[in-house]
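Just one chain is shown here, as structure tokens, and it is the form predicted on its own.
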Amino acid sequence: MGKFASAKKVLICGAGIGGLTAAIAMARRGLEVVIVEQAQELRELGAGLQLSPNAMHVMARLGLIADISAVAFEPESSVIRHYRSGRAYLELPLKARCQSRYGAPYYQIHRADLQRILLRAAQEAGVEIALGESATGFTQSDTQVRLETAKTTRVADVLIGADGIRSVIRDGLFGAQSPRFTGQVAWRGVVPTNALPPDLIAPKTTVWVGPQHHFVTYYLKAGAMVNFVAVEERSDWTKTGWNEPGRIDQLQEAFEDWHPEITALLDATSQCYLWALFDRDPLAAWSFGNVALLGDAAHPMLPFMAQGAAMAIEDGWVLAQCLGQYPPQQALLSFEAARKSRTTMLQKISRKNAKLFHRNGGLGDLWQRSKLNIAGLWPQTATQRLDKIYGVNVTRP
């Protein structure tokens, strides 16, 4: 293959949401795609995630709307509430507005359900998925990349690191550097709806904000499950896994003086998990030669704007478009140029929300309440800010 030829074979490291989306879009453009995944099997990990209209535009172009809507939940609105009184600071419609304003719905879905849908679509598109292969390093020339795994050596025209915040490919490109602990940890869990008092949880995305904590609830699996994420500031938990078991009694203690809706939900919880939240500063570059990063490997998002999965999905579509239009190295540079300012903006907004949701007591709590009260007085301002996030459709020509 000549130096300026189009890519024919792509290796993707990581079978997460971004890697699978990219693989489907690439394969449907005629590229040979192999995903290398360290897990021995793709099993039910994680919990809920949110697919805002900007992500759903990509899912629509991939023909996956029907599959997603069958297992997802469409919330009526998004609301921010006081942790004790339950008073709503700000509420924005979703179900009634997203389709008309942005041309796509807003869904909440279990990560495993979305991964299963994407995996099937990738396999149907001819993507090879090699499980149980941990990437250990790579080398490249002007026209080729050699990926070393624990099992074998694989050769391709392009290598994409979609392997998360602790990306091996990122370390290979720019040197090893550990992500930064934020001082916050997140509890997560799911509770069957039929285990709760009737109508306890409203059919909304609800963010409860309080001193040094916040709590998020929303439905999954067509309303059959309630997902929660409970974030608190603490420095004694820095384990990196997604599936570290947490103690329910400690979770209940952390939120014991919160609204009865929260305490009743936690009373019905039989299992929870705990993970530390890590962050990285925006990278100066995402690619070098024939190797590039995608999703959390390039721009990890704190979960305070619910855009981590959406940005990885957008990345996958745009990267496939660029590889279909340009020679490999130009394609990767074009991909980075198209995506970097948007993802950097979302990284910054997510960090700001972390501070807004977690003001300490006293003057800090008054500051938090006043800012949220102002937002509630002018909801059109909040809507306009969401327009630059939800209103983007990367699939448009």
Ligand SMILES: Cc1cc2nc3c(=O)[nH]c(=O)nc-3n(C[C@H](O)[C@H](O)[C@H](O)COP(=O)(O)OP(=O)(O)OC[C@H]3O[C@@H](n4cnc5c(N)ncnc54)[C@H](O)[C@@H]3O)c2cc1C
The other form holds:
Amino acid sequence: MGKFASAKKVLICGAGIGGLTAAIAMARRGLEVVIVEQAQELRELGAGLQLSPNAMHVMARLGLIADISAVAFEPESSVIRHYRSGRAYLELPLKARCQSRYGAPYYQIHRADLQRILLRAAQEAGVEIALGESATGFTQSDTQVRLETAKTTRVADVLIGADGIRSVIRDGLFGAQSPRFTGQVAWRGVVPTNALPPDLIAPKTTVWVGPQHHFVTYYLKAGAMVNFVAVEERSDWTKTGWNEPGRIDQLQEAFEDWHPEITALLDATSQCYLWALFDRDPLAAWSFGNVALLGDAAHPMLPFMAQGAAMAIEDGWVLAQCLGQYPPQQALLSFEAARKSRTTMLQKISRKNAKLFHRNGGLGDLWQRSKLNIAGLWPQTATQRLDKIYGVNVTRP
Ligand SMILES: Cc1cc2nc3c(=O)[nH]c(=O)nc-3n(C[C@H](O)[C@H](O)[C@H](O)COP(=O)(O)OP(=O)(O)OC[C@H]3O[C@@H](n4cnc5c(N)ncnc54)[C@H](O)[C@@H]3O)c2cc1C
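Moving on from the form predicted on its own, kindly provide the form predicted together with the named molecule as a structure.
The next block holds the full complex; its first chain is the one shown before.
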């Protein structure tokens, strides 16, 4: 295949949210797609994911809205509250506003449900998924890429690294560089709603902000479960993994003087996981020749804007359109040009929110508190900021 023909066969490394979305969109454009995934089976740990309207536009174009809405939860609003008194600094409507303002809903979904929906859609679109194959490296010529896995060698016109923050494909493109520990860990868990006192948790996305910690709660599975993410500052991370089973007693201790809503939720928690939060600076480029990165492999971001998966989903759609339109190398460069400023902006906002959500004393703390109070007085300013994120529909020609 020459430089000027369109790609016919695409290899994707990684069957996460980004890799699966890209595969569905590419297969629907007539490309032959193979995903190579290291896991023996696709199984997400118990945790939730927020899907904002910008991500839902892509899901709508892929015909997956009905499947998602059947298992998701649509929150009334998003609210930031004081960790102890519960006072609301800022509340923004979601349910009443997202569909009318952005043309798509705001949903919260269990990761396992989303992955199951995407996996089935990928299989129905004819995508081949090779499980239990760990990529180890690649070589490329002007027209072909050879991906080495622990089992075999695979050949395609284009290789996409959708293999997350510790991407092997990224290392192969730009040299190995470890991600940086941010000094924060996230405890994550889900609790059945019927194990909680009635009406304990409001049908809202709630961010509780306090000293060196913040705590997020929202519903999943049409309200049958409550998901939480509890973020704590730590000086180091000494474990070998970055996602470990957590100890409930330690989690309770970290939040013991918080609002009774939080302590009651933790009392009902029987299992949790601890994720160390790692970060990387924006890359100068995302591709070289016929190989490119997407999602966390290209632009990992802290979870404080809940946009990492949304960006991987948008990437998947845009990349598929570029590959359907241009010869491979031009397609990969067009993809990067279309996406980079947006994902870089979100990497920066997510970092800033880490400061906004944690009280650290002193003048800096006063400044962050006053920013939240001001945002509460002029919520339209916060809405206008969100327009830049939620108001983008990458599927619109
Ligand atoms: C606490 C927390 C909360 C979050 N909440 C939200 C949220 O509410 N909304 C949101 O939009 N985002 C959220 N995110 C971010 C989101 O989870 C990520 O941005 C998203 O999962 C990235 O998707 P991805 O497909 O790029 O990578 P991943 O989901 O990391 O998938 C990568 C895949 O590649 C596979 N892989 C890796 N290496 C290899 C290899 N060598 N060979 C083959 N396969 C390989 C992996 O097994 C995996 O299946 C959150 C993140 C965290 C940590």
